[in-house]
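Here you get one chain, nothing else, as structure tokens; it is the form predicted alone.
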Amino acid sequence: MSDADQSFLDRVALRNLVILAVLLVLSLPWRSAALSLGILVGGLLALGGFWWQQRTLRRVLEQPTPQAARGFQVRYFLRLAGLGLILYVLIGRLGLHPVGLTLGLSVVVINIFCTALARLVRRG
């Protein structure tokens, strides 16, 4: 990987903690602990899986055998699995806004869309 595609990565990770940022301060004004709990949680699950996703995805794309990809697919699987349980917990036992935990959740999507936007509008 070069330095500019790690230098983009840094970038990425550091509008994903923005965002987060920005998305808990506007969830303030509805005086809802369980909102902005929700946002904090579901932008903190939704970071910690884009992370995951960058550093295995590093690692199948250093050695691209096979085995190293179907290992990578049956970890996303996996992934998949634990989030929904991690949600089910988070939703039906400790009552988290749903909400809130789908804003945080769209933290890196919401990334995502901003930048292709942005390189949209930068290339006319």
Second form
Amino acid sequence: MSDADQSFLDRVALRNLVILAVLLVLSLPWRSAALSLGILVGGLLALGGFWWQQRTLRRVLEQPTPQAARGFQVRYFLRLAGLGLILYVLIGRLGLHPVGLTLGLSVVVINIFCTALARLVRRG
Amino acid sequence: MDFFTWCMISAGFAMALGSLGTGLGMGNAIRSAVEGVARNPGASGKVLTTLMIGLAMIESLAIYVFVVAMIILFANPFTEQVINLATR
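Now the other one: the form predicted together with the partner chain, given that the block above is the form predicted alone.
Then the entire complex follows, led off by the chain already shown.
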């Protein structure tokens, strides 16, 4: 991976954190701990998922062996199952604010949308 | 059928349709990326970056579907109203 690609991914990761912080600050006027906690937990889950995906995809594409691909598949399903379990506990058992959680989980989507929009505007 | 049966059915259909669409999308994206890297190994960095961004977007759709299904099942905003109507 070239330095430009790596720096782009680093910038995306940094912007994820900034967007999460902005969403958290914007949630403060509601004075709802459940909403802010939902955004925080959802955001951390989204960031963790993005970081994990980046690490494993890089490993697979750098060493494209059948074992690496199989390991990626197994870990991918395990991660999705783990994420599903965590979301079930958060919504079903702990009763976390669903809107806050959805907003937090949207951190990466918002970031990519804004990045694409900024590039479009820059190119005219 | 009662309200809760419909909730179960709608959550099940949401998961089925959501996972079908996102699964097809992810499979297509990964196949195209692997073919691209096989044809031009020098472009693996660019392909990886684009693939990662694309997969994150597609995966978010699946997560949204799951969250909506969980909301329908465990945090449905209409549950109290339905129970009130039923006990009236």
